[in-house]
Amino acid sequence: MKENIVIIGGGIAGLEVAVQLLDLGYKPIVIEKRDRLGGHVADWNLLFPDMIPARDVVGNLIARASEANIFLNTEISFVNKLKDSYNIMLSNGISINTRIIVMTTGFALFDAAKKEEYGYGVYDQVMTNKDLEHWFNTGDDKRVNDSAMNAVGFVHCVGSRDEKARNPQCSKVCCITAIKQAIELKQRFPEAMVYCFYMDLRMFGKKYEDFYINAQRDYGIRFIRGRVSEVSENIDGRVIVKAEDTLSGKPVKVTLDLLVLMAGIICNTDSTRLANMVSLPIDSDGFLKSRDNVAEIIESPRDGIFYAGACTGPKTVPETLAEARAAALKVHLFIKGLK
């Protein structure tokens, strides 16, 4: 069908929208600023709770979306609102006129260096959840020493549920990601002690509670409810973590070979920059504002612009894929209504 449908973002949301639109007979246009598709999920190793390889999910989507018009290494330079359409100027000089835009611009991770008390970028043995996934995939990170991995700690809610970080919202997937990564480390270093320092554990998803129980029962991962109050480094370069166990009311001090900070999910600057171009509102949590947060979360306040995935807030992979499928159907019905 001859209708320009522009999908901004080539992560799993954008790819799934493209797949569904291809099945409906359209040939969508996918604009991706990076040199590859798959977004954040392509950087991950295994996906909770079934521990399936992320590369399998992403690879399948890329293969199925291959018939779409895909632009890599391409950014949106400008969007001009016309009478009943949008003119999009790309960084490669190409101009596209369209009546339909699907925003699948995803999210960003909080910069853990902003929480100076945790020592990211200061102490050698402190990394983020993203850094650890990179090591899982490549084995390339000098902070993970195969011969000296006796104790590892995870700090939940770094940059989320935090008024000082200007993000009071829950990042939704940090708890389960920490558990997944803790299990992966225990599988590689069975003798290591692994600690998770958390505020509250939010195991809301299908099989998540089972996953959490298995982490304790089968892997001996220790969960400590309490905020980390201090991180320092000893003379050997190991990390010293002080916290209070709020369940027992006792202080906790552990010495670790590695500390992993679970950086929270925030809206990325691309989303807000594009929103400003077409006067889309930003919600109080900093993400793109839908018509409502119940029945019309994939619809923007502007006709012809739709949302899918984490541009409207933290999402799991299944939620993202479900929203992408719904958005593709909304696009199809919108086009039918135009004729």
Contents of the next structure:
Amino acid sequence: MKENIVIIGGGIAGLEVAVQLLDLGYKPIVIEKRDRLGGHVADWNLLFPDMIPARDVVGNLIARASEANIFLNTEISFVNKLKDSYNIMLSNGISINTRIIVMTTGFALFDAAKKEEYGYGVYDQVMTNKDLEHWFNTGDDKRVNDSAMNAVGFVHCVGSRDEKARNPQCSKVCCITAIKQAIELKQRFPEAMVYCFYMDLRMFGKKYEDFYINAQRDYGIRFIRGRVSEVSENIDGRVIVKAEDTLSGKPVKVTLDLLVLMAGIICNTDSTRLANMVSLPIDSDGFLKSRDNVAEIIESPRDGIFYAGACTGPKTVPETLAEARAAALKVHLFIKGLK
Amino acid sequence: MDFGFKISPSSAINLDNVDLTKFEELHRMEPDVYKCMACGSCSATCPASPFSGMSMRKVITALQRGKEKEAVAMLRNCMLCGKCSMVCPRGINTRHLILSIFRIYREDGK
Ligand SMILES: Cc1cc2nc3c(=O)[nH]c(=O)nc-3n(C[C@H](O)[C@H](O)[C@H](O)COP(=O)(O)OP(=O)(O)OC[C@H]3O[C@@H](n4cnc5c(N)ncnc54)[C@H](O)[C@@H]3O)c2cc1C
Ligand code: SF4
Ligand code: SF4
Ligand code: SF4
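Alternate state requested, the form predicted in complex with its partner chain (shown: the form predicted on its own):
And the full complex, kicking off with our chain again.
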């Protein structure tokens, strides 16, 4: 079939859309700005809730999508709107005419250094959720000192639920990620005290509450309800964390060997830029705006342009994959003239 | 001299100095104590709570934060009626837990 289908973003959303369209007999084009596929998931280690290796999920998708036309290191230079199609100019000089675009540009991780009071990039012993996944994958990070891991803290909602950080939204996946990572650290350092500083625990997904109960009952992880207000460094390079323990109504202070910031999920400025090129609207949360947020989340207000995954808001892997499959079906119906 | 205000001892919790030896002993006897999610069902149903401020939720938190005296003093208002055990959504046998707390903490908590 010669109909061109352009998928922008080669994360798991884009790859899954490509896989489904290949199975339906199409030859989709995937455009990825980075030098590798898999998006954020390629940076993770084990995925909640089943703790399967992220490498397997991504590897499997890449293998199954290999027949697609994949352009790495490629960006969209500009898009011209034609009568009922689009002319897309790629940074590698190739130009494509298409009626169909699937936006799978995903999210960006909040830059934790912007929350200066937490000292990311300033104090030695402060890292992010992403850095910790990197350490799980490589064992390479000098902030994790195997011989001195007596106390570790996790800070929830970093750059989320925070109007000052210009992101009032909840990032949805970081509560469960914090608990997953807290358990993983406790497995490696059973003697360490592990604290989670949270405002609410949002254990919305299948089996997430089990993680919470396990974290408490089996791993003795201490949950302190209160937002960390400030972090400082003491003379030996450890960090001192202050918060209010709102359950007892008292200020609380603790010295830690490692502090992990749960950086939130925000809109990717690249998707916003692209959205402008094809005049797609942006929703009040900064993500791409769907036709509606109940029944038509994967449909843009423009005919022939579809969405899948975290470009419309924080999503888990299974949610992303389900949307990608639905988007592929929409593309198929669109081509058949049924929609 | 009267400055018009007085300074009370700091109520701040310094987790670096909290001695959890007794709490760990309690945990060995009552593993479920770790499961409390501070929902407050126990306190809401407690017949002693409206009159005395008794709150099982606060007792469990206080013990973990090293405020043992506070916890034991509060527990003196408990009538061991067991209502709290019936409502705990995490299935903690709070009445049994209270008895164990007394066993472990009583001496110095009087
Ligand atoms: C710390 C952390 C841990 C997580 N762990 C889990 C977990 O264990 N289990 C789980 O279910 N979920 C987890 N998630 C959620 C998971 O990461 C997302 O569901 C997933 O990444 C969404 O995939 P996506 O393809 O929509 O977006 P992304 O992963 O963001 O991929 C988007 C891709 O598009 C590319 N792109 C963007 N803009 C352009 C452009 N203009 N042109 C070309 N290419 C572009 C990007 O380079 C990227 O490759 C976690 C999230 C975080 C933050
Ligand atoms: S999921 Fe949890 S940590 Fe993340 S923003 Fe929401 S409440 Fe905060
Ligand atoms: S057993 Fe004690 S704490 Fe529990 S409900 Fe009765 S009086 Fe209250
Ligand atoms: S009812 Fe159970 S879980 Fe809730 S606060 Fe009381 S002891 Fe904790």
